[in-house]
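As structure tokens, one chain now follows by itself in the form predicted on its own.
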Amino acid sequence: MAVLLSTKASVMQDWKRALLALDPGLDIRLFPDAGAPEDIEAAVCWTAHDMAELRRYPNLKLIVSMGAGVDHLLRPPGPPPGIPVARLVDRLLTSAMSEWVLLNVLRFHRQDQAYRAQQAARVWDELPAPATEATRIGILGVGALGSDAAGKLGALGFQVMGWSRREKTLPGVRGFHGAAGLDAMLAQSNFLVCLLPLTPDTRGIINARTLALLPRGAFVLNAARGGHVVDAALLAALESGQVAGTALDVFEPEPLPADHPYWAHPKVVMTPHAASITIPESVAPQVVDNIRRARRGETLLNLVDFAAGY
């Protein structure tokens, strides 16, 4: 029985080498060269169009997303009925996301853009020192990614808050949950960091109403999914000064169209969905473990809850 790999051609061989290094006996097929459909028992993939393709494989037992998020795989037509989907939970994915969050919080907090503008203009001017311990950071989503970022921000001296659907307790983090908790946290957030999974309930959560609840001059960071942000509302908040700056790693659609206002906006810092990139060698052990578990009919790791959407 075989494993189908489907991702960008530039990294396909990296994934194959990482999996074979752990189990040389794996029969790995590279999409679109899947061979006989009945041979495929597991699919390790990234793109949503794979879901229609996977309906061709009658012996499929497992689908593995090549990242921490799975919303792209749950779009219509969605996975073949009855086939479990696993996501990746990985130390390097988590630490890389925290690095991106810290980089951009500190970029704005330490007035880096203002100092870079002064450097370009050859201006020597000391700006007022920021008050770290008085700065409140609200994190939307305190799962594996959000809780790690919260701990590292707290270690720098920031006041850290976290919001989740249900009540959650994390050391050193003020917890908020539910609709009322969201509004209460937003009203105190000098920085708003979005690390939520994208579900029907969280789509568009950063909108005109929620942005208006932030203290004037707040900063917004989104490294979750582009669908969390209503772009027109964020652009309007930047223009009015309600939001002083934003760092965005994710967009809808991707790649971002060349004529989109974000590209040239002076208050926008962009990265091309590169905040946290999967390293095949790091995640291969859990992928191979799940393939073996699926073959033996055992409990799978990091299964997606289709009802919750992540």
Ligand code: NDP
The other form holds:
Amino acid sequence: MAVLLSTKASVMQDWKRALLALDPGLDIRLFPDAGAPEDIEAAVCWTAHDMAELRRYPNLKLIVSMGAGVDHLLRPPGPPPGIPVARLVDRLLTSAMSEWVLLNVLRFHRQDQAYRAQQAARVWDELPAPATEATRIGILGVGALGSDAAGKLGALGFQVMGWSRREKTLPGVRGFHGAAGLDAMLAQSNFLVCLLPLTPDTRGIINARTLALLPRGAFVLNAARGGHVVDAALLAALESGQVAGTALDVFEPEPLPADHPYWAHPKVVMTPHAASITIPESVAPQVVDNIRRARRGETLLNLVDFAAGY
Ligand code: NDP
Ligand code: OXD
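The form predicted in complex with this ligand is what I want next, because the block you gave corresponds to the form predicted on its own; please supply it.
Following is the full complex, with the preceding chain placed first.
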């Protein structure tokens, strides 16, 4: 039985090598060279893979996302009925995301852009001292990624708040959940960090209404999915000063078209969906483990809850 890999050509061999290093007996096929459809027992896919195509494999037992997010696998037509989907939860994926969050919170908090502009103009001028302990950071989504970022921001001395679907208690984090919890958290968030999965419930969550609830001059960070942000609303909030700056790693569509206003906006800091990049060697153990579990009919790791959508 074989494992189908489907991702960008540039990383396909890295994935193959990482899986074979753990299990040299794996029969790995690189999409589109799947061979006989009945051979495929697991598909390990990234965003471009067409889910309808997976219906060709009658013995498919498992689909694995090559990232933490699974929105690309769940959108219509979705995975073949009855086939479980697993996502990645990984130490390095998590720590890289927290680095991105800390980098961008500190960039704005420490007035880095203003100091860079002063340096360029040879201006020696001290700006007001940032008040770390009075700064509140609201994190949308405190799962694998958000909870790690929350802990690290708390260690720096910020007041950290977290919003989740279900009620949740994390050390040092004020928890909020549900619709009322969202509004209450937003009203206190000097920084808003989005680390939610993209689901029908979270699409467009950063919009004119929610941005208006933030304290004036807040900063907005999004490294989750572009679909969480209503771009016109964010641009209007930047224009009015309601939002003082934004750091964006994800966009809709990707790549972001060259004529999009974000590219040249002075208050926008962008990265090209690179906040946290999956490292095949790091995630290979859980992928191989899941393939073995699927063969044996055992409980799978990091399973997606189809009802919740993530
Ligand atoms: P998790 O599933 O571990 O955590 C998701 C969090 O979001 C949970 O706290 C969950 O609540 C909360 N949540 C989900 N739906 C809702 C809702 N309707 N209302 C309130 N809270 C909700 O995901 P990860 O932390 O692993 O990843 C988050 C996302 O980050 C991924 O889905 C992906 O899109 C993105 N990502 C981006 C990367 C990049 O490089 N830019 C890299 C990796 C991931 P609860 O705790 O109650 O379940
Ligand atoms: C992911 C991503 O979901 O890279 O892991 O966006």
